[in-house]
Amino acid sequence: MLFQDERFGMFVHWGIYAVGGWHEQEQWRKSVPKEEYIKYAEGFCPEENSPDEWLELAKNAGMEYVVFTTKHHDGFCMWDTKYTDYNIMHTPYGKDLLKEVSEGCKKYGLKLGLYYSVPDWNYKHSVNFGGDHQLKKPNPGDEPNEELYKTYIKNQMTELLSDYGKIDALFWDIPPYNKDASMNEFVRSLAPGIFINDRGYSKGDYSTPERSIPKNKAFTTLTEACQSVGRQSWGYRKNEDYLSHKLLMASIDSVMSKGGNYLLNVGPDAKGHLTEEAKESLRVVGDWFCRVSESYKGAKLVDLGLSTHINDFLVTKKDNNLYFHLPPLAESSGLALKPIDVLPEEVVVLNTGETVSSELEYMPFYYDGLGDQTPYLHLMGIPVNRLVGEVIVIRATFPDLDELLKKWNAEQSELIL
């Protein structure tokens, strides 16, 4: 079940915007003139089958789901629908791309969520009175009418819950100014057990915090932070600036650590394909994240309270396994780790499948003679050096972990008393 099984997906932002490939947000952010703005439709031509390649490539990074933009702020259409002209059927492609990737995600085994944006630029019943992600004025000719635009969207909502095989989660955009529940009501009637998020007309399932991470907290309700692989834009964008790995795992390693799922975007071009630099960046963060990936799924965040002298350490714990986060600036080779007292049966490297050394030792860090003589866990030999381009995360596997963490969590109780 997603947000239990499917942990990582990958978001996929596409539409005619990519012809011009400046930004998502383009007619908007640059004030183009309706007029101008839909030419993009007449050059947006994607190669046969283009999306075979990005889900081949979401399946290797070990992604489980796609989140798919069926229409953005512009109002273009992504499939075949019978509500406007101003679709993917209308242009020299001429084929349902939707369909494209419903099927494609059965091939590779993947689950499929929509995007769905609740400003329209182009439908003239849409409501655009100014505000956040909608236009300062309403397009010559418009006619904004919000119970006839709520109207277009249920009628689409009916061609893509009904259409395109099963929908696991709505991911709606930008909420409006006027609520109603019965927005989401409706599209529950279409999907039962569809997953809803929290941007549209009424309280949803799950938050979407975006570019951004919640620092030193557990996730208590369901989560699906988002980021992209370019810094400037959601779809495709010419000259891009490409965010580092290594920030890319960070994200990764904090939001899911902390019982979040994860989905990391791409924007193919007019022709249906990724930049080089994208795929380098599905490539290496995906097989990081395989590696490392037993960590996060039926893992849960645990508190310790560990003295290590290192800030946001973080530790996740499934059956009798402890998995130690290390921050992305590893600072040593070592990790002194009290309260922790007993030696682990095994200490690994995710990264690397390699054992660890560990010890209990009396560190300096704690040891003084005078007050708390407790030898503690000590690892040695972490090579932080060799992974310097990756989170680092290690499994320490424990005999009766359980009665274990109840000592531990006792003893920290007793010194914060």
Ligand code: GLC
Given for the second form:
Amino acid sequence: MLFQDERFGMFVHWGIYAVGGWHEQEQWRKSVPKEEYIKYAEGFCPEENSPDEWLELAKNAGMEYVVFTTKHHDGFCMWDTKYTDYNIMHTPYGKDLLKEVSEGCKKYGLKLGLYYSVPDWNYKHSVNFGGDHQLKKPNPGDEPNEELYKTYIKNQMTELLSDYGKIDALFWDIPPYNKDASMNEFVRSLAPGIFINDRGYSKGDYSTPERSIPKNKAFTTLTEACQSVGRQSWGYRKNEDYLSHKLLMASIDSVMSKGGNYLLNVGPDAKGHLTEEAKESLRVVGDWFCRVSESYKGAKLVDLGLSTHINDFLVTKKDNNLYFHLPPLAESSGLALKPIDVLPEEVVVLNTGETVSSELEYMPFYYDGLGDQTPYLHLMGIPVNRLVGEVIVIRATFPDLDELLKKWNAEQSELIL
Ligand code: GLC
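Got the form predicted alone; could you also share the form predicted together with alpha-D-glucopyranose (GLC)?
And the full complex, kicking off with our chain again.
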């Protein structure tokens, strides 16, 4: 089940905006008239089987699901919909890309979620002008009509949720002015058990912090954070500024340790390919993720009240293991871990599989000769310099960890499912 078994997903922003290679909201941000913008459809011709390239990369990166943009704000539909001609069948490509993506997901054992934008800068009955990511006024000749627009959405939802196999999540984007709980009910009637996000017509099941790491401690409700490999755009951008691998690792580590899911976005170009930089991000970050991911899945954030001077030092727990997530700027080769007063059976750097030496020791930081004279756990020889490009995660295995956590008054997070 998503959020439990599947924690890491690939977000894919793909549409005719890739032809411009500037930003997925080019039509709106540059005030391009609709009749001009739609010409991008004439230049959209991906190469055969191009989704396979990034779905395979997703699989190799340890990702377990994909969220695909079926219709972004520009209103262009990436599947064979009968409710508008503004769709993939009317491009030089002329084949249903959503079908290819859903079949590719099956091939690689990936679950599939669908992104669907509420703003629609093309459909003649769409509404909410002047709102967030909405046109200031209707396109010439359009006839805004909320009921007709909702019927259009429902018709499209029926296609999307019936013709492409099991859909595990619906990612609405940009909540409309007027809430309407019946829209999610309709979606659930078509796809029982589907997870629906919080950007639609009513509250939904999970929240979607975007490009930021919430400061709070463990998430207590379902959360899926999203971030792109590039800073400027979600869709393909020729002059993209790529986020550093280390920043992406740190962001994944922080969100997942706190119990959240993580969607890492890529934007294929008009030929269907990812840039070399995007592919490299998936390879490098994915390789790291696969080595450390046991510290997230099925794990809980624990607060041991550690008296270290390191900020945002996260610890997760699973079975008899504690996982120490070093901050991105890992400052030293050792860690002094009061109140842990038991020697672990084994301490392993997940990044490399090497063991780390440990001792119970009176640390000068804590030991004042008067008060607490307990020897506490001291880990030594952590390869912080060798692993300077990665977020380091260390696993320490203890006998009867649950009993020890009680003794140390540790608090464990509870995710409310
Ligand atoms: C924002 C942007 C949109 C993007 C989305 C991804 O809502 O408007 O372009 O698709 O974030 O979460």
